[in-house]
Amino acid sequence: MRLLPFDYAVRNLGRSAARLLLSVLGSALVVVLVIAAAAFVRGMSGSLNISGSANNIILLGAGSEESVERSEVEASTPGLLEASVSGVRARAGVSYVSPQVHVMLPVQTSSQQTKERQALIRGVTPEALLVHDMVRITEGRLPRPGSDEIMLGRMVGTSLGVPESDLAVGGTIVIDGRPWKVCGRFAAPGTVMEGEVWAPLLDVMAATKRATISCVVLTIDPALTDVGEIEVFTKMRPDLELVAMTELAYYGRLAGFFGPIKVVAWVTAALIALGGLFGGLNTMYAAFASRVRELGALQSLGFRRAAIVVSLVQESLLATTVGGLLACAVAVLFLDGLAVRFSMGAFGLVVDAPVVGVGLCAGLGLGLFGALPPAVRCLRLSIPEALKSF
């Protein structure tokens, strides 16, 4: 089969600058939205998976395996663990055992006035920096117990929907009607912790009027012990009503809990792509219908219909590929790392190679499936009928 020259398809793109511009911008818009959905799913999944450590064990109240906020653990549990379990990592005589309280509380800043938003407050001790080694203090210091001080994650502003100027070190925010002074900021790249507010454990317990903690996080030495020994401890102390799991397993359960949200994101992206496909079909029908005589002339010159279809598809693919590349450039520049608020705090969109690949495939799909039906329909006419058409 003799194909039309490739430059024939290239020259035809310039025959209507307006149509070319609409095709490029339309495909770019669809691809940007598909990339945004993929980056959302990628960012959420990545933040939940990265937040856990393979060597960290988390002990929760039985029945609260999927929500640490509902968990209640006796305050004496950390001391019992240190005395009963061997293989807990230690440095300079300090064990990697971190009692914590996780609670959602209303937070208000000066710019919000009467408007409040829920934020995850994590009550911690200094040992939290040992078990969560991805956390880095970028400004200020750890909050001191008894001083009503807090340390904020890098994405707390996004989580609360307030400007960063309201969260500067030295400023004050109101948590559940009580003022707290911001004494530091921290970063934990790629984790959900960046959307949290950290405060001294005892201060949070006093503010929430609770005598129990939410969980105990400890780091084990994998050469000396594993999660099995911790599980033995929980079974030997049924009075504590504890369940032990690795942090990876806990955040894996959370990822499963947010699975429907990811499905909604993909369905939305598919509907957007479908709408773009129908729009492209209308554009291509109009473009190809005006060229019926040209297509008939090409057939009279000896070119088969399949060769003409290939040339028309090449035109469409060139336009949508340019739009896809433009969309990928926009996504990398403006969407990558963009903070998004969700129930557990915030996470950043991730525009990496797989996400860009999904966007390019969406653009190619638009070009291919948007050109085939109009091309086939326009070539149904016989050569005499095509040459006599207007």
Second form
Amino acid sequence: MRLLPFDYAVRNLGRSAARLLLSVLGSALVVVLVIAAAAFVRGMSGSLNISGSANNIILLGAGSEESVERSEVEASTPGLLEASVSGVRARAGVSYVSPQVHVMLPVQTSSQQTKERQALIRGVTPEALLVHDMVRITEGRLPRPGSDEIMLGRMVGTSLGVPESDLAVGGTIVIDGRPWKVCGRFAAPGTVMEGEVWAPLLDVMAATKRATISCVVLTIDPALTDVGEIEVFTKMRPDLELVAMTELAYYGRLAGFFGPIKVVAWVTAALIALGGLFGGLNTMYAAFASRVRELGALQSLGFRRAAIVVSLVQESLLATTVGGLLACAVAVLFLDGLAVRFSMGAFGLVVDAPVVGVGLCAGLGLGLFGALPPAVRCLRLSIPEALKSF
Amino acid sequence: MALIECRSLTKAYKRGSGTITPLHELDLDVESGDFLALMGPSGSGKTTLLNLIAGIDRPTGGELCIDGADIATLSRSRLADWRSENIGYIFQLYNLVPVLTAYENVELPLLLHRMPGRERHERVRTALRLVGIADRHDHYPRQLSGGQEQRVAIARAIVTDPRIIVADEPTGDLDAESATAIMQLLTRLNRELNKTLIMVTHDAKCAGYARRALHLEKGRLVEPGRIGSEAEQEAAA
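Could you drop in the structure for the form predicted together with its partner chain? We only have the form predicted alone so far.
Now the complete complex, all chains and molecules, led by this one.
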């Protein structure tokens, strides 16, 4: 089959500047929204997946596997683990064993004294920096026990919905009615920890009047041991009422918990795309219907209907591809890394190659399925009928 | 054997509860090199006959053989190929593609044929020269007058060197001066290039350029015969 020149499709785009603008901007808008949905899902999944390490084992109170906040572990457990479990990494005599308290507490800042927001407070010891090696102190220092000091993650501002000026090092924020001094900021790119407030373990235990910790995170040397051995330990000590799992498995379970939110995001994106498709159908039908006589003339010259459909689809694809590329540029420049608040804290939208691919595919789908029905409909007329139309 | 043979050629279609028969059991032979004018009132079936011969419509009855091939039996895609090889169509309203230049419009039918770019270029230049519009090759249709547009359309119709050229009221949208020029051009194509020309017209003056004219009424031929050729009169003068 001999096709019409590609130039014909390109030049047809210039017939109506308004229609071209409508097609390009319409498809760009749809693609931006689809990319936003994909970036949201990818950012959420990514933050949960990255947050866990395969070599980190998290020990929780039995029955609290779904939520570390509900977990209760005896405060003496970290010492027992350190003494009983072989294969735990150590450096300079310090074992990679990090007892932690995870608790959601209301937070007030200087600009929002009447409005409280919940934030995840993680009570930690310095060993937390050993087991969570992606955490980097970007400003200030680790809080000192007994000083009511805290260290804030990079996305706490987004998580709380407060300006960064409220969270500056040296400032004070109120947690559950008690003032805490900000002594440092940290980053842990792509993880949920960036939306957390870290404080000394004992201070958090005192402030929350609890004698137990939430969990123990330890880093194993995979050459020496594995999660199976830790599980054996938990079974040999049923009095401790512990369950062990890798951090990856723990955050994997959390990711499953947020599955419905991802589905809602995809459904919203699909509905937007469907709306865009109907808009595209209308625009392309108007564009093609005004050319029915010309299409009839092309057929009378000997061009097959399929060749004309290909040309019309090329035209539509060109417009939506331009719109799609525009949308990708906007997404990379303005959406990538944009912080989003959710119940676990905050995460950044991720606009990476697969997300851009999803956006471009949405744009191409819009171009293809937005042009095919109008093209087929306009070519359904017989050639004599088409030649008579105006 | 005639180049075009119509036997009991019928075209009927349903409209509402009734059937309309624009062409009714028509018999017609057209020899190679003929220049035939089809005349008749509106709705007499002349454009329907032209469209059937051009292969852009299908008969519902009878036979239509062109150069020995029964084109009514060809599939839609084969018919499209046949049109590109055998038919040059000239429309009343030119039907040039507005986003293409005169050159590109004329080149369009050649894209359906495999040939080197150089040969295609030569053919387009020759066709444009033949219709006297070579100097406007880079103009878009909107930059041309009606007469010039029709010249480009004629160049497009002849560029593939088809055996048959069909023209549906080729001067219907032109002023008298342009119409005369176009008719003289069509006459040249018939006389000098031996193209078989079938033209629908309402204008007796235009029909006078043809070698013969046929009158249709209600889908039937009513008055076949030769008429005095205006072109011959011009030639004699």
